[in-house]
Amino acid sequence: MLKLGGRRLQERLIVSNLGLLIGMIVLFSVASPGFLSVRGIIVIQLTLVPILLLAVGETFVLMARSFDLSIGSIYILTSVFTALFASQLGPVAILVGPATGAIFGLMNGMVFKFGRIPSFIATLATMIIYQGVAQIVVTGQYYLFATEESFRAIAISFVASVIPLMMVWAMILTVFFIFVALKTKFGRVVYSIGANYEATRFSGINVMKYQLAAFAISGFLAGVAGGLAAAQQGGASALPYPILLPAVAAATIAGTPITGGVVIIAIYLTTDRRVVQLIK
């Protein structure tokens, strides 16, 4: 079980977050009268995908009061390797993105705790590798496409004429991992790492896999995105794009800070029929 303090800090947080964000949407409708147009809100929700899914997964990261700073690199990569395959493998290539994102992040947490590199340093590094190979990989092209129809549809497709099925993709993912963070085991233990991460590790609790998983999963979330990034766009290109920062802002934004773990009193942990209290 898990018990937050502060929880009217929490209320008051998702009050005025909303009241700011209700504030943004009025300011740029008066601005840009077509704001709120169909076609408007249609790319807004394009724009949005990718820094939803890549906020998620750094979310989990800094839970475990750790950083990656390579995601924008994931994110690029792996959209360049789903565009590489999307003519042999069709609609099967978007599965491409999630699984090497996934090893990528598996690779950084490898970096971080069996290199005793801090995360920060670690996926600097691992950022300027990733972004080196993708330029390896698109080696004499601009840029690469991928204009199978029935991968393109993948993304491109809409829900009532109005919702990207992208998006719907992105908010399954987005709730499940809220589930994970929220009401599992798995999410218990990465919240007490990131509050107290000497009583987690001397309750028994094996620390590394946790944080391996969690660097797994930010790399994963990156891997969709940019899969889905280009079966939007119809291909992939290896420049830079900034990313990085509005997908951790977004993180932060929404409440994770960047010292790890939450505002707590509190965590109980039932691990091996024991009880674990760990106070922050």
Given for the second form:
Amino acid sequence: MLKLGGRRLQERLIVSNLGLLIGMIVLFSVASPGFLSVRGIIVIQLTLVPILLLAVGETFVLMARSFDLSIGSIYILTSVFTALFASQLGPVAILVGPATGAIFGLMNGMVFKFGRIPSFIATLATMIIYQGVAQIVVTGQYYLFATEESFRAIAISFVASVIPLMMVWAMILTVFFIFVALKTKFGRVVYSIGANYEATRFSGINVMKYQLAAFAISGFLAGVAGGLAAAQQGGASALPYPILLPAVAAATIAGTPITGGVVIIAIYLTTDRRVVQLIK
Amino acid sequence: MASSSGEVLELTAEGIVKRFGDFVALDNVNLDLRAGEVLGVVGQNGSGKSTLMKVLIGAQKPDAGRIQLRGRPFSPKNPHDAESHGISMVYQDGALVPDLKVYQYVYLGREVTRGTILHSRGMRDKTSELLENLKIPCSSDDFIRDLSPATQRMVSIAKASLGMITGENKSDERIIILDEPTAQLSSTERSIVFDKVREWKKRVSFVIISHLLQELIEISDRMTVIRDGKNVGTLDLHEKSVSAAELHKLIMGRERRDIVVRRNASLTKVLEVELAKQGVFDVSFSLGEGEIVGFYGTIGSGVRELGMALIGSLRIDRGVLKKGGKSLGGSIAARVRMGIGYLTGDHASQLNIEWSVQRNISLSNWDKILTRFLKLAMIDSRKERQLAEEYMKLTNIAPPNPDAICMSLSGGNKQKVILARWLAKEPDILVLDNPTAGVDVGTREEFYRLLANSAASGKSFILISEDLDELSTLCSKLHLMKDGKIVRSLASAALENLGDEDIRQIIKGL
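Starting from the form predicted on its own, produce the coordinates for the form predicted together with its partner chain.
Shown next: the complete complex, the earlier chain at its head.
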């Protein structure tokens, strides 16, 4: 019963967020002319992309009833790595983010699984470690530039002159991973691990494989976000960026298993930020 | 004994009617409980006995009928109200809180405070007094999770009788309703709990719901049978004794069907077992194709641990496990892939309780419901539906709705969902650990029929059970275990000729 109530709660949250979002858009498009300008819409999307990608990844970890606190740090670290390789690799450097992100995610999973440390604590530790590594990598330089045009174009070419390409990548990945979560064996098993670990084990499933994979996906998507961020900004710094909370909030409010609700919540949280900036 | 349960009526319920929509759960049901007696209530799952109990404790409002408590009209508003009148219920799953200490649990929901601060010492002392009074072998500072299942059960009964013992209750008479008090217990633990019930019934009247007819006959003074929401009758066991078979007939409304099991041991060996774990078990045996081999042993005999070792959830020290001549890998996943399954009566560790029946059946049967595209293993919802429908029909799960959430099913049906999962998987060997614990007689019969059919088609089973009747009905060979060793093996001929009583004697003599 708890779960059913929970789902209804989640639906209510998504619907009320959608309502608030529409209300906010109507109000501010009247009150602040800059809000619905082309530039305003682009800014919202650029902020939205990493939050959405991280939220989708976090959802897989939440589905397995674990927690990943390190995605914010993976986002920073992968953007640093991507910027580091951009001058040599050119556009191909965009793949550095997802690749290293998946490895960091896998490492989270291994610390959690082989170290038998609760995931909340394990990823709290790796969160600090990844952030620290990022700082070490950029030591001596305040900012790593990656200004090559062909590299940057992956993120900030425009479709229909208002949609940055990175938004398109984010939506494709979101739809794909929602599909994976809801329609494949993988998604079902990850969710089953969260529903009843013992039952999943006794049904003959190699539980560890799936738990590691859930963390790897979380890291992978944080890495995609990090790579795109480096391309969008034309470089990266190791400064902490407050993205963990909105991403985890979007994942938690939208709930498990994943639905399109996560997109609505992520847009709401992003618009919310933008509105606060405008008020200032 | 008989005369001690006098004529004083503690509680009477007359003409209770309860409808849920068009469904009549209780149709003019009567029940009366005398002071100081144990009243057994039996019936199949869904016969209405749980609803009746809920009416008695105020968790359900009856549509008609009246209840009298010690001669006065009584209509409890809710379980709390019933409790303040001296009626409380101990639920099947015991709503135990593992992380609390015994005294915290006993006082849960009625904590004693001084101002706003918990009066722990007072509660601890009162609990110690209560435990001593009832001779329960634990301390008020023990954690619930550290107690044996039998002691846990006793503690939850103690919690229900708290008011009586400490004198906080206005009325010092007390009625305790026990719902399947022994479902997850071993036979030794059962007798410990029942000894306590016998001891306490001088002060407390008990209503006990159980599917274990034999033990209920042994402990009850009278027994009320309910079938399809109607009274079948109430038997006074002191006037006339009743056998489990007769009771079975009253509950089902028909004779017990014979289960036909092919008893001749097969020649093809499918599994050879030689397993040892220091201080737990050290056994070797083999399993033939289409054979059902039984294991009997009390807690501590290592028999349940053996079951867990067979599926790979318990590490062993040394040994070989060969299926069709091939050694088996160590993990559960590897063993399931090699055609071994494991099912226990404890469905908490087997079911995703918040999931639908369909999804629970799918959980081991991916090869039957997946389509592959671009290397993605996608779930074909049509195939998934078909699989669920096919096996729900075979196992007769009620309601026959694949989307029903498992939580809403009765205990017996939950059990059948797990069986359906494994029957669909068709493992060559299925290890069953007390598969019918807490399952009613009708469902049990169906369960046996399914196992017998499956064995006849060449599947093999290892049946670990505390239920001798179950073992002698199904098994072609029965191994008796004690202190981790097989101390005696009875072949099919012996099982056919010996009655349950003879086997009980053999076990006693071990």
